[in-house]
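The chain below stands alone and is given in structure tokens; this is the form predicted alone.
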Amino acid sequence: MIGGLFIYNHKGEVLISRVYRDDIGRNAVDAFRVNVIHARQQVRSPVTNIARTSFFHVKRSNIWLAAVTKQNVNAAMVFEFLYKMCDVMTAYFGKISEENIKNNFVLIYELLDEILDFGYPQNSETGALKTFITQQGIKGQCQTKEEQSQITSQVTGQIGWRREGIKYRRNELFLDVLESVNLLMSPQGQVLSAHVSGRVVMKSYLSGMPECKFGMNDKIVIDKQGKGGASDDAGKSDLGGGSGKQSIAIDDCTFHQCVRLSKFDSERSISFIPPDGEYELMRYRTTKDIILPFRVIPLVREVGRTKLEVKVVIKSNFKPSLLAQKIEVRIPTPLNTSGVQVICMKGKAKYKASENAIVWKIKRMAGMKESQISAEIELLPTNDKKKWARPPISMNFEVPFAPSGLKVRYLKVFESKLNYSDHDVIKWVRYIGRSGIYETRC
């Protein structure tokens, strides 16, 4: 497994060093510095093999984290551990920087002692670690036997992400469906590629050890149930307006460790005991029947060799009752542009010479509307015979629905020991769709 873990600054100086196995010597530290950090050419691969030793590294701002091993290990697991280590350090002291690492080096060594045992990753859940490792060090002397037994059961038990005895006056659940829609469209309006990457983020403030069940309009579940238009949580699921789709086909998904995968595989139901506070419940990706919130129609006409006429129309494709926000359209211009005259029906448009683009911003736009911009671009004479490559027009926006068509059908909470039921829990569901790489060729 992992033979050693080293943290370097941008100069290649070692800030943190922990060796777990005898086959990793001090020369491994120098090998990584010389061959990766101080390499003449930038090293793109996150895995480097030097003298039968494998170095797995990630970089955060100007800090390098490197895991070293001489064994044939699972690379995905090593990187998952490195990313988790970054998340744990961020949760404890904020931004990962040289100054913060130097100020908290004792804390980092304490965390490494708990997270890694003889090179094998152990409990890396931040909530569990914070119960017995604080900014001041490890709590142990002043704790009662009851508190110590609770920590032991949490760390060694099956539910390491949640401690017992949590109590709230008001039990609440916040669920956010956050989606990023990516598109590449031809000038004629043909979709060349499109997919949606989504996340379900939850904040749970629930007493005790509740069991939660989360249901969505997954195509496999809906097909099993026949016509699946009914929702168990009708008041909440209406927030996903703009789609009108009965079901969606999810291509792939990953879950938080609290989700019972066996139940999902057999019943396609997402059942879990939630961590306390904020966490990412699942990630998913879909490529079929995507709702494209905007259509961009470009028209570029060359008038001789010194002038371009550009007209761009954007059309919103969702319910009129919904409002899109933070709309920004970037129209590229040639490198030899000398001046631009812009006329837009709505919003503000400005030519940015440093970015070689016309930036058109609209604060809000309702569904089933359209707006257009026209521009005359003056060009300097040039001897370059190459034609302008015409980079694609890109767009940024935010809409209050899920472009994939995902809807929360139900969100149920069960707690047998404490006297509260599913109806006593206040639930909030929000849908946010944002643009990823949303481009139209012109």
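Because the structure is predicted, anything quoted here is derived from the model rather than measured. Whichever C-alpha set is largest while still superposing within 1.5 Å between the two forms counts as the rigid core. Positions refer to the first chain, counted from 1. First, how it differs from the form predicted in complex with the partner chain.
- Residue 105 shows a C-alpha shift of 2 Å or greater between these two forms [criterion: core-superposed Cα displacement of 2 Å].
- For residue 71, a C-alpha deviation of 2 angstroms or more is recorded between these two forms after rigid-core alignment.
- A displacement of less than 2 angstroms separates the C-alpha positions of residue 423 between these two forms, with the rigid core held in common.
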Contents of the next structure:
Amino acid sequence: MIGGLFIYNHKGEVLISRVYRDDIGRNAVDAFRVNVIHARQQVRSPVTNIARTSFFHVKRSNIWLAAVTKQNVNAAMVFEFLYKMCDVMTAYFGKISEENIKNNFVLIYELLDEILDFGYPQNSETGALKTFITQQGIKGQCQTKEEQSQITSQVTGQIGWRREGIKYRRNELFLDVLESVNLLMSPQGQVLSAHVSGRVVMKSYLSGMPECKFGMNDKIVIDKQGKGGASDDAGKSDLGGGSGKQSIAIDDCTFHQCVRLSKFDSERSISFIPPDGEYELMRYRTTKDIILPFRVIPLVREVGRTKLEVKVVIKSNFKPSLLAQKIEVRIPTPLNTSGVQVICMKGKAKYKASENAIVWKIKRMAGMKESQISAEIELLPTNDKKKWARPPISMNFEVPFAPSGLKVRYLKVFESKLNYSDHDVIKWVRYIGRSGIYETRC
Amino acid sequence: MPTVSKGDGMRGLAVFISDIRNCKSKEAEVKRINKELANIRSKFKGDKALDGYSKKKYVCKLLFIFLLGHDIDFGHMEAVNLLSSNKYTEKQIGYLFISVLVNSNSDLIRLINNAIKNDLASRNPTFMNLALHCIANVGSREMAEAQKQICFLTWICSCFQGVVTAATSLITTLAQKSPDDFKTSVCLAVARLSRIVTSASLDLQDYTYYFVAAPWLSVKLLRLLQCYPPPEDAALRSRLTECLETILNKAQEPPKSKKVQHSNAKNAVLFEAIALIIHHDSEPNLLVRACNQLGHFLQHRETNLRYLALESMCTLASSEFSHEAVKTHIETVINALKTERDVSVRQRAVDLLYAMCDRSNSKQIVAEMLSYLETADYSIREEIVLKVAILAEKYAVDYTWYVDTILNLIRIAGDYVSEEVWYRVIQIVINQDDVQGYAAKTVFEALQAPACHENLVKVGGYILGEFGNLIAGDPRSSPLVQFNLLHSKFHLCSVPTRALLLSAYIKFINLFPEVKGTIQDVLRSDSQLRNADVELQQRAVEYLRLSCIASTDILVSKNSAKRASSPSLGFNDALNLNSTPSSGASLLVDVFTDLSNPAPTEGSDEHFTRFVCKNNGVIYENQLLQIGLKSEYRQNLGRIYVFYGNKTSTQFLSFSTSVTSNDLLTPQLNVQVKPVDPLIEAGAQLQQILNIECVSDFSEAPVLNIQFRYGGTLQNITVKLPVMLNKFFQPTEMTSQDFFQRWKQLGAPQQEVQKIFKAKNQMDTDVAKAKLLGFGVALLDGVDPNPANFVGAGIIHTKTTQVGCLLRLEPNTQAQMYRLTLRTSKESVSQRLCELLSEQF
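Return the structure block for the form predicted in complex with the partner chain; the form predicted alone was the one displayed.
Let's see the whole complex now, leading with the same chain.
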């Protein structure tokens, strides 16, 4: 179990130190600073073992969060906890920065007391925490007995993530499918590796204790229904706007704790009582039949020892009616570059010396279009015989569809006790596909 | 930009450095550096020529980036250009860049060489300085060869102190490479040094730095002198001694200034002088004075001084003249260890303690180190552990202290105790009969702790498995208790330890038949027999089978032998069990391999006496060779298996052995030697059989001569073979009545030998019993009215006669004395047996 939790700033100064178990001494704080933060070689492993003590760390901008233990813990659990911890802090005071942490240290200690007990993670649902850890200070007396007992029953009850008696005038539901597509392509256009990792994020403003059911074009479900001869997908599906693929194969997925896993296991249907507010319903990963929104065609020619000619063509590969946004192509330049001339037909391109790359930005681009950039790079002759390693060209973008082909088929809401039905709920669905590590070798 | 460039200040550089310092993260720093590099590249590439100032600035930036740890692969040409500039600052930066960044096989070396030559020939002393410095710092061979003559001449005749200072660095470097060429420099250096040291402060006014005359040159001269042995010429020598004395005297004068620069300069010269004194190591007087001076520094406020003092003292401690003087500071050093805040100083204190340790203060020092270990930093723990282990062994007066120390060590810093250390404990316990009981008891107590380190479990498993019988008499440590204690640790241990514990269990079955059932149950459990680890599974299966099959005959006979006499038998047996089955096929012969861990040579005479009461063990060991024996005797015949183990990684050639007896012994004892192979492969073991026949009683011992060729040199080793008269004993059981009847028959005064002697080891009944049985006589219970006394009887078989022998041993625990009485039918036999046996207690 987690023995202690430390938060450091970029200099290695301790901002927060909370020790849960006696086996973690004071010198553990220093050990991590000396061996990881100030290490001569950058430490890449997120788990470090120093003198029989394990340190699990994550970094958020300039802030280091480290969980410490002397025992043999489940590392995945510790990291999940650290991520949750980051989410909770962001939900409370926004960006995780040194200043924010210093300004909210009392709150952080309070949170740490609540979400870790003797090193065992407890309820870390922001919605639930916000009911009794508030930023307005202790209201103490104003809080009625009833409210207090309600908190107790909620925190200890079966549905720890939602309290009873929530009421909204308008029952609304927002559903976002957020995907990031990762690619590594050879110069000849052969896909070396590609996968999509996606998340379904919801925001629910629903009264009472509603029961929700979520359906998507999961291959297993569609195939089963196809056999049964059901035809309900004709009417309700196709909320999204991608290409006409029928079903997708999900490699693996995880759910928010509110989803009934037993039901998913037996019927593969996703049903749950949603928390109030924003939460992540599921995460998934697919590797088959990915729609690659862009294709990058590089052309690099070395002219003598002191000159390099680069030409890059990008092609968008989706419905012409859709618009991709925030497109950015990053073309690495050799380390001995002494000057660059760029010509591009669309967008803006610039040589950024601090990153050793040419960055080409395009605001918007419709589907089935193509655009190109050409650059002349001047080199300084060096006495190093090392050849340039030619790092891959990478890309960033945002497209309004799901590259995995996932579609939401339905999202039903049932609330038996209150008098509103599925039709009264206003539902919003949005698809956003972003680039993860999207690289083409040159 | 050039408008800003008045003077030396380079604003661009200052801005760049402060930008870097303000970077909040590594990534930001890298970005800033990349940007700057691109800027410099475009500037260097640019068509218009750069002026000297900007060239200097950019080269400086490159240098700074390089010092931050980034690769620089351009800008060398610009730096070389700077060399030919006429401005001092530009030239200086050029030289700086070159001495840091250019390696000797660069293409630019000729250009650089030229520039240096020009500067050496110039009339400007500061330019000469720069050039000399550069050669001294980076000078490649040919660069130096070409120019050393010029430099040397410059050095001798130059009247500029500055040039001399620069040249001295170069000469020192050259002298380190080829000391013979620069021998003459010694006398010049001494002359110059004495001029500086004895001068009044006014003479060298330009070179006086905070009231210290030419500190840099003095330091460099002293360093140059450290390249050579003390001068042989008496006059020169006394002059040098005088200089050094003056420096030491000056150190005791009150400081002329409170400025830190003054004391820094003074101390720099002083430390270098002390280093020279230590290097010469010939003047006891100076050494002691140096040591006292350092003693003052040990309590100085300045951390750096304390560090340097400790470091110099470490080297002083190894000199025979000053060792005693260093020892007087022991309290201060121990205090430094406890209270010092800086870890590097503490580290030096540990080093010094290690260096000053000897037999007289070893107990104190080891105790201090152990107590410090509990709070020591992680980084130096391993080193301390090793040091404690070495000291404890080197200066162990009695082995109980040694065992205590090492067990303590494992308890405090088990993680840092390497395998060699605990191997060594076991090796020593096995070879020292008198500590075995104590070790078993201590280990047993240490294991009681709820959380003990795995290394302790290993040692515990081994020692209890071997010598658990020695403490089994006490109901608090009965066999079952011992076993349960060990087994309670079993599940917390790693696989190798578990394997060792399983071996300990089979030894327990062997030692104590009463726990056999319990242990078999444990071995039979699924967690053992079906263990996922192949090694553990195999051991469990084999041991279980072994304990079932070999129950009646083999185990019992072994058992009686073990309980009765020789722990050494158990020891060989243990080694067989301990070596992992996968490690080699020749296990059964390979009795001694596990012993080949670090073992200094021990006198074989000591080994000889140890073999009086036992038949097997290691008789000789050095870095190359280990000789082990296994012997068996029946009546007047004996057979010794000698195992020669090659500990090196090369083979022994023309290996031959012979046994010689002196004239007296030859008719009394026949030794027949079987021939051996002339070659022992690296790491291999060779077995030789010696057949022995006892013709009549004897008191000498035959000598085994070994000859072999190792790496070209011929090695000769002689070992006294442990063949003693008592080996031919046949124990005889008799009733009390018979005993007294015979005792009276042997009443003639020359037949009886009596000896009263002080006990050398702890007086332990079980140990004494074991020794007597190992000696070869049968112990007779209920003969002597006093149960504390031992009574034994046996017959010595020789080819010609048989000699009956009765003995009585009366321990007196209060006075720590023994009385040994022997009666045999032959006077010489009585004498010899008494000699042999009395040595054992």
